[in-house]
Structure formats: C-alpha cells, structure tokens
Partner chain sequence: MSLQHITPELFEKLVGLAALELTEEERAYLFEEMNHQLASVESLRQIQIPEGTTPSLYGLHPEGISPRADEWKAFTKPKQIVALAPESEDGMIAVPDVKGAK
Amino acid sequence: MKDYEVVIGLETHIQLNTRTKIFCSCKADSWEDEANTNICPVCSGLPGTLPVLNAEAVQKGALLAAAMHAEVNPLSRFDRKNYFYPDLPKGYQITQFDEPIGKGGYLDLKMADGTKKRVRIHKLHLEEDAGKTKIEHGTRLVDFNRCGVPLIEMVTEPDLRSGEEAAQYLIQLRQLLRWIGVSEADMERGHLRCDANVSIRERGSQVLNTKTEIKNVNSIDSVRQAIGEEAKRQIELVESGGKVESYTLDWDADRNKLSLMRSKETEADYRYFRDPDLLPVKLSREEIAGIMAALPELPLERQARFVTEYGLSEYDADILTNERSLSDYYEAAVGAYTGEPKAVANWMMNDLSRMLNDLGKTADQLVLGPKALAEIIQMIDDGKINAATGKSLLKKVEESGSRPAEIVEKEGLGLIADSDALRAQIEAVLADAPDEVANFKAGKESLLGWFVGQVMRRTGGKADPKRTRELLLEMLRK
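For the sequence shown above, give one chain's structure in the form predicted together with its partner chain.
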C-alpha cells in the first residue's frame, strides 16, 4: 500500500454571544424557549420587513477577526445568498460574499509533541443563522427561533492532516472563542458547528484531490472519528482501484457512521448580489484601533509568558492558560502573594481546580477571590495555620464570603506558637511519659517525633510543629 496523507479543511459556524439577533431586536439565545416564541416579523421573513444591523455583532466579529490575525476590513458588505429551504424564511440568507469583515489570518495550534502548527484561514465573514427543522411522522416541522442569530463563518485552508489535528483545531478554537468572549462555544448547544472537507493524497504530493464534505461533525469526538472513517474509506477505495467522488456525507454521531446525503455536489447557484436593504459596514481607523486594543493577550502568548515570568513548567503554564479567567485569577493571586509563584500554581492546579470542578464554576465566579487564596497560602508560609487548615479554609471562605484571617480568628484555627502556652502543653506530655523521657535522655533521640505527635494530639493539631520541635528539644535536654 502506498503511503497516504489526509488533507482536511474545516468550515466552522460560530454563534456570537450578542444579546440580540443580528438584524432584529429578538434575543439571540433561545435555548430555554418554546418553538417560535422568540421571533418577530423581521426574523420570520414577513413581507415588508427590513434588517437593521446589530453593532455588537460587528464588534465581536471584528474582534474574532483580529484574534485570528486576519485583516479587519474597514468596509465590508452584506450580500444575499438565494435558495429555498423551509428554515430560511426570506428565501435568502444575508451573508458576506466578496467583501467580508475579515481577510486571511491563521490559528497556531500547539501540538502534543510541543511543536506548533499554523492553520491558515481562508475566509471569515458575518452572516445570519437559519432556523431549525425536525421530522415527525413524515412532516417537517420548523422553528424560527434560531433565525437571525449572528454567526461567523470561518473556513480554513486545507492545512490539517489528521482527525486528531482537526480535533485540536476545534479544541483550541473553542478555547480562543471563550478567551476573547465572543462566543460561549458550547458545541452541544450548537454554538460551534463544523463541516469537514476531506481528501487523500500520496505523502509528498502537493495536489488537491477530489474531496468529500462531511456535514454535522458537531463534537470533538465526531471530528476525530468521522475524519478517520472517511480517510480510511477513501484509501480503501483508491487502493481497490476506485475513484473518490465529491459526495456530501452526513455524520451520524449516535451510530458513529457516515451516510450519503447527496451523491454529487448539486449545481447550486446562489445568485449572490449585494443586499440593498443594508448599507456597507464601516469601521473607522479609530474603531479598528479600539478593537485591536481590546484584544486580550492570547492563550499561547500568555502561556509562554507564564513560563518565563513565573518560572512555571510548560505543563503548568498550559493548564493555567486553558481558560482565560483561570489565568487572570492566577496572575492576581501571584500579585497578592510574596512567595514563589510556583506555590500558587500548585494550589490552583490541585485544590482550587478540584473545587471549581465540584462547584461547576469558572474562576471568575468564585467568591474566594485571588487575594483570599494568596492570603491563605501566606498564612501557611508564616506558620499561622497548618496546611490542612489552609485547605479547609478554601471551602469556608467560598461559603461564607469572609476573609480567611477572620475565619481563623473566629474559629480559633490558628496555630499555638505562643511559647508559654506551648510549654505548658509539653510539660503535661512529658509528665505523662516518664519512660519515654528517660529513653530519650539515654540517647534514643528518634523518639522526638513521637513527642511531637503527642503534643499535636493534645492540642488538636493546632500546635505550630516547628516551634513545638524547638521547645521539645530545649526541654528534654535540660
């Protein structure tokens, strides 16, 4: 068998998380709503209605374009894509054809082996979403709630080479979308949808062979599996002397199977032309500068900085920059803490992330702010509390909203570091164990740990272990 490589391009549809739809004032999110309750004359395509552009959709679209290193177009235009389908109430979709909001761009993927892979963006434009349809007993039922939700359609160049790479693209794109705050990017809710174009060629060849299009690969697993299946099918077909035809395939995620939707690319003629109902979208030099300024440090940049600035491992820096609010939290905590940044990282990667998981919250939603976390770690460093108390404090602060020091004070959780109080406890322990004291004095100094344990038991764990050890030695050697 020849050595083949798979050539993949992804077409993604990204729902922008604006409050309202792109061309009318209905709210954009209908997840909780009954069918056809979040509609108006505009988005249900009634005769005589006209679209009015949502400024926020333009802002978010431009921000995404900037984050993808695309050129933000100072003048973009809307066009009509004409076709008949029941989920498209106007009979045309308002989209951007030849003068989209963003041109070019790329996404750098970090790969498992630590290398980077650049995926070029072919096209990035604003458009409106269509409605939803479902089949019930042979009838197609249509819900217009989703009509007019703002979308960015983003198409990559055929730069991906495996299902795994395609999955990575989606994972990292999803991270970026949430990072810059333009989309919730919840694939289960259809905020991020994907079609994949797949072809194969002999490794080393530069030709682009006939591709098939797989529709509805709407989860990370689906992308991995569907592309894998399709690549396998194409290779087997070509190896057995067959020829790949430009099918459109449907991925059935329930049965992990590809099925044929259309046997040939129908000669669709969308008859694009400028939508006369909408004026060109203008972004002034100042507005574009403002959008660039609003663009936060991106995940890969921040990860690299965490390594150099805080001395974190690549692994830790990667985890802490998975999500923007977590990395913001980390930086704020480091800023409030006087010790090693690595200590904060350890806390966040273990106890804090466990808590986030349990509570189903993101870092910015915690009551326990980064300053409180820094304070807790600081108290441990200063010997005011022990590590176990520190861990229990996380939950207490989160639940009460009180400052860590207040809780320690109120609940008497602080360590007994006071020499007189500690001496009294130690004296009592020594008095109860004359044999052990004698043995110690006879040279069995390994008993020190046992004495520390006894003091701890007596104080309910609140004795400062360092100070206890010092005093024990002092008193036993007297």
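Counterpart to the form predicted together with its partner chain, namely the form predicted on its own:
Below: the lone chain, stripped of partners and molecules.
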C-alpha cells in the first residue's frame, strides 16, 4: 500500500452572542424556544420586508477577525447566496462573498507535544443562519427560529493532516471565541458548528485531490472520528482501483457511520449577487482602531508571559489560561500576594478548581475574590492559620462573603503561637507518655513527629506546628 496523507480543511459556523438577530429585532438565541415562536416578517422571509443590519454583529465579527490576525476590511458588502431548501424561506441566504469583514488570518495551535502548527484562514465573513429541519413520524418539519441568527463563517486552508489536528483546532478556536467574548461556542446548542472537507494524496505530493464534505459533526469527538472514517474509506477506495467523487456526506454519531447525502455544490451553483437591500458596511479608521484596542491579550501570548513573568511551568500556564476569567483571577491574586506566584497557582489548580467544579461556576462568578484567596495563603505563610483551616476558609468565605481574617477571629480558628499556652499543652502530653519520653531520650528522636501530632490533637489542630516543634525539643532535652 502507498503511503497516504490526509488533507483537511474545516468550515466553521460561529454564532455571535448578540442580543438580537443580524437583520431584525428577534432575539438571537432561541435554543429553548418552541418551534417557530421566535420569528418575524423579516427573518421568516415575508414579501416586502427589508433587513436592518445589527451593528453589534459587525463589531463582534470585526473583533474576531482581528483576533484571527486577519485584516479588518474598512469596506465590506452583503450578497445573496441562492439555493432552495425548506429551511430557507427567502430562497436565498444573505452572506458575504468577495468583500467580507475579514481577509486572511491564521490560528496558531499548540499541539500535545509542545510544537506549534499554523492553520491559515481562507474565508472569514458575516452571514445569517438558516432554519433547521427534522423528521418526526416520517414527516419533515421546519423550524424557522434560527433564521437570521448572526454567524461568522470561517473556512481554513487545507492545512490540517489528521482528525486529531482538526479536533485541536476546534478546541483552541472555542477557547479563543469565549476568551474574546464573541460567542458561547457551545457545540451542543449549535453555537459552533463544523463541516470537514477531506481528501487524500500520496505523502510528499502537493496536489489537492477531489474532496468530500462531512456534515452534521456536532461534537469534537465526532469530528475526530468522522475524519478518520472518511480517510480510511478513501484510501481503501483508491487502493481497490476506485475514484473519489465530490460528495456531501452525513455523519451518524449514534452508529459512527457516514452516508451519502448529495453531490457537492460549487460556488457557481449559488449564483451570488449583491444584496440590493443592504448598503455597504463602512468602518472608519477610528472604529477599526477602537476594535483593535478592545482586543485582549490572547491565550497563547498570556501562556508565554505566565511562564516568563511568573516562573510557571508550561503545564501550569496552560491550565491557568484555559479560560480567561480564571487567568484574570490568577493575575489579580498574585498581585495581592507577597509570596511566590507558584503558591497561588497550586491553590488555584487544586482546591479552587475543585470548588469551581462543585459549584458549577467560573472564576469571575465567585464570591471568594482573588484578594480573599491571597489573604488566606498569606495567613498560612505568616503562621496565623494552618493549611487545613485555609482550605475550610474557601467555602466559608464563598458562603458568607466575609473577609477570611474576620472569620478566623470570629470562629477562633487561628493558630496557638503563645509559648506559655503551648508549654501547658506539651507538659500534659509528656506527662501522659512517660515511655515515649524515655525512648526519645534514649536516642529515638523520630518520636518527635509523634509528640507534635499529640499536641495537635489536644489543641484541635490549632497549635503552631513550627513553634510546637521548637518547644518540644527544648522540653524533651532538659
């Protein structure tokens, strides 16, 4: 068998999280609405209606273009893409063809082995969504609620080489979309949808052979599996003397099977022409400058900075920049803490992360703010509380909203560091353990840890362990 490589390009449809649809005032997210209740004459395509462009969709589209390192076009236009399908009531889709909101661009991926891969962007444009169809009891039903929802369609160059690379692209694109706040990017709710174009060629060849398009891949796992299955099918077909034909394929996630939907359309089939009802979109230099200024530090850039500025490992930096609010929380906590940044990272990746999962919250939703976390860690460093008390304070602060120091004082959670008070406790422990005292004085100094444990037990864990150890040694060696 020849050595083949898989060539993959992805088409993603990204629902922008605007309040209303792109050309009317119906709400944009109607996931939980009853079918055909979130529509109006404009988005349901009634004759005589006129679209009115949503400025927020343009701004968010331009922000995404900037985040993808694309050129934000100062002049873009809308076109009509003509095709006939039950979920498209107008008989055409309003989209952008040759003058889109963004031009060029790329997304750098960080792969599992630490290497980076650049995926170039072929198309990035604004458009409206169509409705959706489903079959119930043998009858095809149409729901127009999604008609007019604002989308960015983004198409990559054929730069991906495996189902795993395609999955990583989607994972890191989803992270970016949430990071800059333009989409919820929830694949289960249709906020991020993907079609995969797949072809094969002999390794080393630069030829782009006939491709097939896989639709209805509604999860990252489905993308990974469907591409693998299609690549395997094409290789077996070519090896047996067959020829790959340009088809659109449907992925059945329940059976992990591909099936033929229809022959694939070309751009000429859509008969694009300018939409006469919409004016060109013009962005001034000042508006573009404002969009660029609103662009936050991006995930990979922040990861690299966390490594150099805070001395974190690549692994720690990757976890702490997985979500923007977690990353912002970490920086704020480090800024409020006088110790090593690694200590904050450890607390956040363990105890705080566990609490976030239990509560189902993101870091910016916590009552326990970054300054409170820093205060807890600082009190442990200063010997005012022990680590166990510090962990219990996370929940107490979250539930009450009180400052950690106030809770410690009110509930008497502070460590006993007073020498006289500790001596009294130690004397009681030594009096109850004459054999262990004798063994220690005979040279079995490993018993010191046992004595510390006994003092901690008598004080309910409140004895300052460092001062307790010092006094024990002093009193045992008399």
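Rigid core (definition): largest C-alpha set, two forms, superposition within 1.5 Å. Numbering follows the first chain given and starts at 1. Source: prediction; values computed, not measured.
- In the core-superposed comparison between the two forms, the C-alpha atom of Q425 has shifted by at least 2 angstroms.
- Remark: with the core as the superposition reference, the CA shift of L472 between the two forms reaches 2 Å or more.
- Of the two rigid parts, the smaller turns 10 degrees against the larger between the two forms, judged by C-alpha superposition.
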